[in-house]
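One chain is shown next in structure tokens, namely the form predicted alone.
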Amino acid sequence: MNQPDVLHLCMGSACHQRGVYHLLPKLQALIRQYNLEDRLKLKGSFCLGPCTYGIVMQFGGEIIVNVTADNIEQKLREEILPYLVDEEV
């Protein structure tokens, strides 16, 4: 079995002060509800640097901004899943 992707969640203070801690929870359902347990690994980090821009991930060395509790299933969605997709499938 392959080891799963990372994905850093920052827990940085700026983050911090922009909710990462309410986001967090949400992040860990939606990573059950699209069965990635397996697949995707969720580590908090320190700074990820950009931290004039919201709330930052890092996912295969690409860095995620303007992350919210609200957009948090669209970035799932559109900057993490294709990275996932079985090339079996």
The other form holds:
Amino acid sequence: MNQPDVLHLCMGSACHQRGVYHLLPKLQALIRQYNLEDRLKLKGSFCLGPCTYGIVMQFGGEIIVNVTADNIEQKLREEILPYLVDEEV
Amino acid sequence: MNSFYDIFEMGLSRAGEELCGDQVKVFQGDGKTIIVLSDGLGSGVKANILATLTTEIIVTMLKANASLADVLETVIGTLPICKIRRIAYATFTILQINSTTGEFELINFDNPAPFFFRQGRLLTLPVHREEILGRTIERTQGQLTRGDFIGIMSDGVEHAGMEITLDFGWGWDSVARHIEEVFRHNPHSARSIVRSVIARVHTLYQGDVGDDATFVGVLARERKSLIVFTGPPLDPDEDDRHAARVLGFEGRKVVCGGTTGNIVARYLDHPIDTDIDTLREDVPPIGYLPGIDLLTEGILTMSRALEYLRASRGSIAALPADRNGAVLLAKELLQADSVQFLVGQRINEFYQNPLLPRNISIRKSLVRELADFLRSLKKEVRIEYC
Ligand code: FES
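Alternate state requested, the form predicted together with the partner chain (shown: the form predicted alone):
Every component of the complex follows; first up is the chain already shown.
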């Protein structure tokens, strides 16, 4: 089995101010809902850079910006799921 | 011995009196530590003025390197004698420590005999009696080593509970036993010992304090130093040098700030591991880096820590029980005897965020407020900008 991919969720000053505290449980719930526990490892991180476009995530070298509690599911489906290393491969 | 003299004083005023008739004055500097406790006869304003006068004269003269004989003659010669009770208007105890060598001298004039504890055991040091202007003073000399504790008190402590809970009051031997008992509970500090003694005094008086009661404790122990690195240095070429300096610091090492943390992480070539479990609604999480005792986010954590510190009034036990970055930072600051802030002044290019106030000035003012608070607890604080 492959190593799970890592998704970094920014918890730096600006992203914290934008409510990452409320986003986190939602993201954790989605990971369970999509059965991604073995394939996607969620990690916190300090400032990832583009604070102005917070909340920010980083996945496989790509920066995902403007994440909110409302669009997190869409971001997950469009910007993360398609690029996940497939378990069967 | 790079020892630190942990000093804590606490007093109770006689019930109904606003002013305490006991006064304590502490001076530290020029390689010496001077502590004076004076007990003015009676209580209230008059006693307070007499005791204040006594401590001021003594500390001012000793600071100016006047000889002990001169100081004593001045004080004893100045203090009037109560005609009715035929005793001096103010009693006093002086403790002088040579901060470099640890040599100390105790001078006692009519206060209860000071306590000396070594490794938690009461030790009796030889006392020399001397006559100065017809008054007897007691002198004791010695050498402080790590773990030694000296306690100085006014008679309100010794007499605690007299005619309320105990016929003759608490008594010198019982106070000593109480202190020995406190020593058996680790960890102890001058603060924990003194607070425990004063709490007992309060209980024995059943809240109805019969006489001003003051206790000063000095504990010789290892100096606990702390460095707090916050904010990226102005010159990025200096990043590594500062990171190395922080890591090589002798004492506890704290980094406050994500970007600052990244500077240390890059130097170590080790990624920061963030502890999501410590994320709180009002405090970002902490992270881990080898060699760093605490790594937190910057501004939000520091301002929350400042609030916690103020609310705690300097007591670790009064901090919130939660394990988050701000509580941990407050704890590190309270545990340290000396704190060195290394404050980077580079404008964080990422901080063009309308949600965050201008981050450089706010970092500086936060550090200054933290420093002021820590100094009010008699901690040694240095701020260095880079
Ligand atoms: S704090 Fe999240 S990108 Fe800067």
